[in-house]
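One chain follows as structure tokens, the form predicted alone.
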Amino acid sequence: LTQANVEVITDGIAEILPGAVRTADGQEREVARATPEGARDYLVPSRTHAGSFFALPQSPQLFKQLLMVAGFDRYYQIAKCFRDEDLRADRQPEFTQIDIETSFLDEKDIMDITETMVRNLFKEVLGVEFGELPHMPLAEAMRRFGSDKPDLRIPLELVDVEDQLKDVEFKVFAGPANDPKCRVTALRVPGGASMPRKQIDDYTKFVGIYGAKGLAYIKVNERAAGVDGLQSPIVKNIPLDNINVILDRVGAVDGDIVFFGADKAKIVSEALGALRIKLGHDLNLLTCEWAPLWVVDFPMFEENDDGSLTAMHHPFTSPKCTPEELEANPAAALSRAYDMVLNGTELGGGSIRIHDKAMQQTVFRVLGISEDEQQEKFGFLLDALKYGAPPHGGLAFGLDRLVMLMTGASSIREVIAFPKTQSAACVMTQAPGVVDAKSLRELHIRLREQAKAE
């Protein structure tokens, strides 16, 4: 995109949100205490404060919430945001985002704002018109697409099958089907009985990747012939009704493949709901050139695997609840949160945020934050919020994302200047490097003898 393209984005946020905040050339970039908002911060060691660190900021979160509180209603900035985590094709460790916030609006408010401001965009730079975006509950998008970003160019979909299984003696299936926290799921691909089994094989490795024990599979070569019309190594194992069940409900005919996946909801979601983009680019299955949506109703928190919680996006979303109940029932709150998803990438995200001091706590204390730490680490949120916050909320757009997709790029690196490598490195400068013993002497700093290598 030319600097023109991106002017569009900014004169049109501009003219929805007339006379808000707006930084005076979008290069800023705050420097705080590191807070537990979810991706890792980048730490730079303070040479004035010994033994203490800035973070670069993860995103202009906090910041942008108390310009609410002090009674900026309107705010709009393009943000250099930086987070330590494992890179892919549409992450990089600093990025760029149109980051919006504004006050006394609800989701409904921001969401058509924002969308209007994508629509315009897409139609002004190329010609692309977008209709009204459909609007995709989160548990409907991990059912039937197994991604909280689904493409919805690729036809095909995950269908749950484990009552059809939970009686059978084939403990691979029986297992996870009588398990209230695993999933067995049936993904059907159209002409997929010709599949060689070499390709069977590399799919199988491919969901493995994910976490997946391996690829059951069923060959569905002639209904008709009952169980000799079908190829599979696990029909022995499973009631010709309960197949006819299976089959009926994925809407599988001759000359279809149905792969299956059985195991911890979390792994079949991910390794199915992969392997149904892969085989949607391999088998040229594609619909449409674009198709964006919003994903709303995410959960308040996500489990850990030892049973504690976490924010699904980050501890300032309002919930859909009174403090009493998320504290009785945190597991089953809903959020306040929306993502626009375009081709299967997070366009960007927001949020209504939490106004209300009582409410902050409470969602501090179901993430095992104690009173001490919420003081240490939010205290300025928190005496803020006493002082009485209007209702607010925000979206944040990835700039480099939404350049990546409009100029067909495959990955975010070929539209970023000086982009980092798979592992956070800089080739040309040869970043991170190490750092002399004075330099570290001044920010009060000494390494750690690394173990040698055997």
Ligand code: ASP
The other form holds:
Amino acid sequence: LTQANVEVITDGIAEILPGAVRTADGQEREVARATPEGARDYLVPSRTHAGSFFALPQSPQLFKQLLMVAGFDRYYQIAKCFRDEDLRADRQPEFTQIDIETSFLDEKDIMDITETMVRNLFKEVLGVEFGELPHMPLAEAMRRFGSDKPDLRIPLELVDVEDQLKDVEFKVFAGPANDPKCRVTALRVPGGASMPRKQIDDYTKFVGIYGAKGLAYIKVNERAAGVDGLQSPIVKNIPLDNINVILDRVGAVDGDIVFFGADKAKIVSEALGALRIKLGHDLNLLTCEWAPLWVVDFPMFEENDDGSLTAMHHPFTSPKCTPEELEANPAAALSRAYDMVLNGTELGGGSIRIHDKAMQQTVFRVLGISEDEQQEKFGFLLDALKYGAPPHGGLAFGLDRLVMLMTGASSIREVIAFPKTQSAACVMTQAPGVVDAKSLRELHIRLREQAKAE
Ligand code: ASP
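How about the form predicted together with the ligand, since we already have the form predicted alone?
Up next: the whole complex, starting with the chain shown before.
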């Protein structure tokens, strides 16, 4: 079954839309009480409540928070989670979290406890000593590594150069250099000047996957020779003085290549951030085996293409400001969220939560969730927050990701007993499969198109 080809037979006819049910009267209703972690839910039709659905939990987020409100001051669970999203090497529809929540601890306490857990794990299982994990603000991670989960084993960094390209005639650079939503950055690769043309072409194709329209470069053959010592399709378009400032800033010496990205900030960060990782592996540049860190100071919200806002962690994360400040300038608000990153993979993430009803409602309002909808969807949480909820927070680790990294596997598929394929199917049982008419009838479902196998 897919969401798009199912009809629900209730008193009237209901038709499933992604994330909502349209009932016979044409109204759309949310179908489930799910914890919004930002992915699509897997839905399970209810036999006993015609036309209603369960959502498989994306995580036990709200349940663990309610346990804290109920007076359990510490919670720990190995939890199965389900998210219907595009699969990657570190994502599966069904995965396992080590899920933790506590009352009365702040972010430092929670990060210390969980860091100790991970440090002990690596020491006992692999004999690896991590030492204290560095903390890096998200803004720095994006600026230097183009990623919210930087792989610090790779000694290459992005260096912004907008200021040197604002006034050049070359529009490919001058345009983005003058646009605050854009980014112009340089990536120096030591010894890269010997790279053959074909390899540069391959990297150009590679960054294209992330939306980059090209990959400008300068090969530094002999700096002392001025422009003649530089091999590049772009140097003739940029004054030598500016080029020299750029080459000094990235630390370029003879024998290096410097790549450039100039476009919307998101495209540049993703494209050059991914190129940085690819180069690190292709050229065997990794400086160590393990590079863990905490990423902190996340913004509360990220902006969608239509200008609306989405919670960066989840909407129950506490901001670092007052409700008034949050409402006045939501885009500037930072959250009390933290992610643990290992070798470029997000191992776990969490936050201090909102434990105050007014603040929770402010966040909902900023997200465009009306009072009615707040009550409809999250009434149970808002009610709980009335009863004097303790300050609380927690974190969840991806157990499969942890095992993947510890065993040196390249995908969590390798460490899950019966994983799904890239298209979210089970090769062994052939699930998802066709269901017989009787089962569908019991579930009040009628298929719009008959599956071929029937
Ligand atoms: N529930 C969150 C997640 O699955 C983790 C947390 O905030 O504790 O990402």
